[in-house]
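Have a look below at one chain only, the form predicted alone, in structure tokens format.
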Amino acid sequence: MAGNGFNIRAVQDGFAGEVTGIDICKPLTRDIVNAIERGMDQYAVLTFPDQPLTDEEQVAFTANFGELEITLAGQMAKPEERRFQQLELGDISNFNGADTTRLRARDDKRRMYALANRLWHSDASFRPIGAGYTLLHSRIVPSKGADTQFADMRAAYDALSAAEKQEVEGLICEHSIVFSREQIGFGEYNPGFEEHLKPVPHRLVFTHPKTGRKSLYLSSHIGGIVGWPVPEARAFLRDLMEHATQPQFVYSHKWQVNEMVIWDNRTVMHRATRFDDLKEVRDLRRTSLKGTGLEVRLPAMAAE
């Protein structure tokens, strides 16, 4: 039993649910944590309205579910450029760093980097072990736009034909933050982080370690398929991405202030939608967990 009042209401046919009846600003019982995890296994996206979390409470809530990741953007930024010195806390805003009286300029390098969040992606798939859950909490929401869209990669896999499932089953894709940023023309990185930019391998078909359900592990961070010529790989991946983001697989979330949204990057892609970020404020905080079941060992690649 999760406890009296706990409830998950489906907001889109087995994909995305709204959680009510709990206060995640306070320490949770193991029963509640288990109930949330079961909800994530079922829905892959959960929303928690009316949760006025502090930064410390968000980090504590996240830690219920596993080991927190350090954000790559935070790692690569100079200390004076960071809004938060706690590297597990991601600044998803358009403020000019620690200066919350100004918004980032149109040509600000941090703004250019973040624009790639409008591409469909899975968080941290450019790391040897990508993200598991991402948790995003809203503090300031623009008057229009700035929705987050989610694409169900389980349903997208299920909709493939038998021949298509057989074709994608054994494929290994190469992920790098460079691949996604080059699509929007961004290529400026602080020196000293070259290891973080190298491609890493991930299976194109992911099997959930708890449910056994298969899904596509797609992302704009993919730049190639092991053993394929790059042009052929990218054309194939473009077709697959178009299939996986058809309207029947997508849930578009309209943010409210003090709302927490959790999603599982292993089974869901997401993207931000456009808003007038030169005039309006959008301020969210992100925490994320290291994924499980994503490790890939390629002896042939290691020997090269």
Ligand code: OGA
Second form
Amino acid sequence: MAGNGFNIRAVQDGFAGEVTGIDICKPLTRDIVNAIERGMDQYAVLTFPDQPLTDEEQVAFTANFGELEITLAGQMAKPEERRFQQLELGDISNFNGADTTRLRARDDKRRMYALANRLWHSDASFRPIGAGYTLLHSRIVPSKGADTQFADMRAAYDALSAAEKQEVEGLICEHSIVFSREQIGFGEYNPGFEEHLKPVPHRLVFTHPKTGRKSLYLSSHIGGIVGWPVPEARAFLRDLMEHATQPQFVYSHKWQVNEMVIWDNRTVMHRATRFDDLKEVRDLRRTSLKGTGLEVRLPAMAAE
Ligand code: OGA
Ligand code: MN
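Could you output the structure for the form predicted together with the named molecule, given that the previous block was the form predicted alone?
Below, the chain from earlier opens the complete complex, with every other chain and molecule after it.
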């Protein structure tokens, strides 16, 4: 038992859970941290309502689960374009950088870049090691829209036929931020980041190191499959994406203020949904961790 009152209530069967009975603004015992990790392995998405965290508390809470990552968006932004100078803290808002009296203009480049969050994706899958957990905390939520949706890639894998499971096993996909952005017609990257734009390989089937459960490591950042002609790979991936995002695999999260949501990018995809971002404010803070078990062993290397 993790202690006094800690409880996880299933929000959507076996997929999302709501955690109550703890105060995540304060330092946590190892028991509680372990209980949250076990909850993440079981559910893949956990929500923590009524947690009025400060930025510092969010960073401290995140550090319980591993080493914090710096987002590519944060890295690429010029200092004067950034809202937070601490790069581990991602600005998921529509404010005009540090100027919180203004919203981003319709054609603002940062707005264009962030609009790709509306595509189903797994965070940082365009990196050699993608993100493990992402932690998103809400400060201001608009009056309507702006839900975050999650798709359970374990259930999507389980629902494949035996023949399909055999077909996806061993496939290596190529992920790049360029592939997801080009789907919405965005291609303006600051110079000096060419290395970060190159495709990286990831196995399509992820095996969870603790539970042994398999899932589909899908993401809109994927633009090809190693050894496949590009059109064939993209047509195949479209079918697989359509399969994996059917309503029975999806949980739509409606945000309350001061809510923390954690998801495991290795086992779920997610996407933002629309809201009136030219008129209403939405302010969330994001932290994320490197995903363990995502190291790629290419078939040629694995044979050694
Ligand atoms: C993210 C993300 C979704 C949202 O922060 O990585 O995809 O609803 N956010 O803001
Ligand atoms: Mn994301």
